[in-house]
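Here we start with a single chain on its own, the form predicted on its own, put down as structure tokens.
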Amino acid sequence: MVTFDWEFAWEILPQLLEAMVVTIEATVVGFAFAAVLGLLLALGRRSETWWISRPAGAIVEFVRSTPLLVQLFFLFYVLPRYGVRLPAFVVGVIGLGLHYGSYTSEVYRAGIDAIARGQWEAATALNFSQRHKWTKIILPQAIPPMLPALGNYLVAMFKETPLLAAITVVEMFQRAKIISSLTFRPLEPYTLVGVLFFVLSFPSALLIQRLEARFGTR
């Protein structure tokens, strides 16, 4: 029976430790790039131009409708055939960031619906431009409710960064893999990365729970 050996995780745990900041670099980088195309396709979707929403619902109901790995796969393995030579990890962050911006997209868009009509009213008697009708009247009032749906897609972003080990990205989980293969020793490796990702992960749900709290409802 194989136990648990101390003296072996104590000393691989720098390795992880290291790893685990290309895992954090990865959610952070994806999840600020899925932010900002979630938003622009969810005004996309929302322009009356059609030629501007039906491909960015296209685009959201695709990638939805498609799982991750696949989409990591194609973008690293089946690109290159055609010119497009990207490091791993940027890969995988575009990866992570295209794949959740479409889910981020849906926050975004149901938030923005949930704006009163009247405020929508108001702006345009008032003669407010575009540009100041969006920053200073619907997105102030739209983004708080959506805190807690778009903190709850960082922790799954997170949560699925070991996807990126099919990709080459030596993240945590690669990390261990690759540990467990020149130790033959998969225990330890394997269970400081799961409780690696539980000591990042829960905290961050008690933050959202918070979050919910104070912005679930309005």
The other form holds:
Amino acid sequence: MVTFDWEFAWEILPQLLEAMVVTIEATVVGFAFAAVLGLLLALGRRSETWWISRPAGAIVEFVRSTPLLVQLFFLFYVLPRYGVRLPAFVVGVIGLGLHYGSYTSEVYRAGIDAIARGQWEAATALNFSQRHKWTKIILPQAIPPMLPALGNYLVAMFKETPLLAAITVVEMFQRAKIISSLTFRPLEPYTLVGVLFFVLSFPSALLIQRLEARFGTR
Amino acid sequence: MVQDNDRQDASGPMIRFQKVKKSFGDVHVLRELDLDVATAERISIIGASGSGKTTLLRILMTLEEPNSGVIYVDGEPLWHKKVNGELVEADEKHLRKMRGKIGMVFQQFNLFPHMKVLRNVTEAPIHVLGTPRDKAEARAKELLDMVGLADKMDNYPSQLSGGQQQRVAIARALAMQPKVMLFDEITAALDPELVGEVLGVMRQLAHETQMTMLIVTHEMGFARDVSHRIVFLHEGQVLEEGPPEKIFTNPDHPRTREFLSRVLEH
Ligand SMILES: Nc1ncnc2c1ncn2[C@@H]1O[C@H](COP(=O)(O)OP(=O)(O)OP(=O)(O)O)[C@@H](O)[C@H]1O
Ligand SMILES: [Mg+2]
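Alongside the form predicted on its own that was just displayed, please also present the structure of the form predicted in complex with the partner chain.
Up next: the whole complex, starting with the chain shown before.
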């Protein structure tokens, strides 16, 4: 039986923390992308112009029906053959953003649909422009109740960042893999990775629960 | 009664409905409705449930599009644009220009719940009219004072009673300085004890302003007091119209009589 070597764990912790920065960066940038893309896709699907609404709907359905890992491989290994060559981290962030953007678009859609018709009509009666209707009246009411659902996707995305290891991004999990293959000690690196994930995602989950209590579950 | 598609001059009516039709599927709600409303005139539109009163106002507010007919507001076609002397369907730009002339107060208030009372009133003047914030706020305070709610401007709508919310909604619509105001059963959603405060504001408005008003109401006493003219709508057409004294005491049409005896009973 292997016993947990605290000294070894202490020794590799800085490398893992350094890699955790990459994990967090991928999560933050990826989710910012997903949040914006999700909104655009949700608005796109509502468009009265078919050549906007149809493609937006198709993207959402397609992305949601295929695995993230396959999407990442496609972006990383297939696109370069057509001349689109991007760093692994960028590809990873785009993949995460695209994937989660198609999920958050459904959150936006439900949140926007929940706004009463009377709000739109009052905005029209006051002669607000289309842009101001969205930015001043509809979205400020629709977004706060969406925060718990968006937060859940943020945590889910955070926990899926190890998939980026598959396209050579050296995030926390990839770093642990490297350490374990060089030292032949899988116990400490993988345990630490688990603990680090837990330390970040558990408080986030609690925070989301509090948001839910505040805005009511939907 | 009306010349077809002629440009209305300044001496013409503020509002003109010309053979306006509207149906929802098989339901014919407005059936070639004709109606003129003069500048500064206040009319009350009465009629049975389903006679098309709300639809008439919603079409004027551009919330509903008519199937045919022409509507003029302040001399200009509402749902059409003139291109080389011909009326073509209006675009969003034209609709926005026309909407600026019209304001509406709804049965359900429809205040913006995420904004305090003051901001409910200033938001549109600031972002739509481009009024500077301090001016918009000063004006909003005057209006809130007029509706008796100066002390509530820092509250959220949810902290107000229905009657107070409706008075804010009136102030909010007035802040846009429309030429025409539409009121759709604005006391119908209120508890009986709150109806009076809203009608009080309306009476005051009627006395102090020269705005053209189209009022849909079931409050016959109020309609009688504030209206220059009563319009009785029946199955999507104006069946009878005239001064309140005449309509309420001696209507010509048996249907008007029947309707009034029904609503005046209670
Ligand atoms: N969006 C809609 N879709 C389908 N039918 C509608 C719609 N709006 C109104 N109607 C129908 O049109 C008819 C007239 O409605 P409207 O609301 O104009 O009547 P009203 O005179 O305001 O009645 P009430 O006194 O009950 O408010 C009704 O039969 C109503 O069911
Ligand atoms: Mg109605």
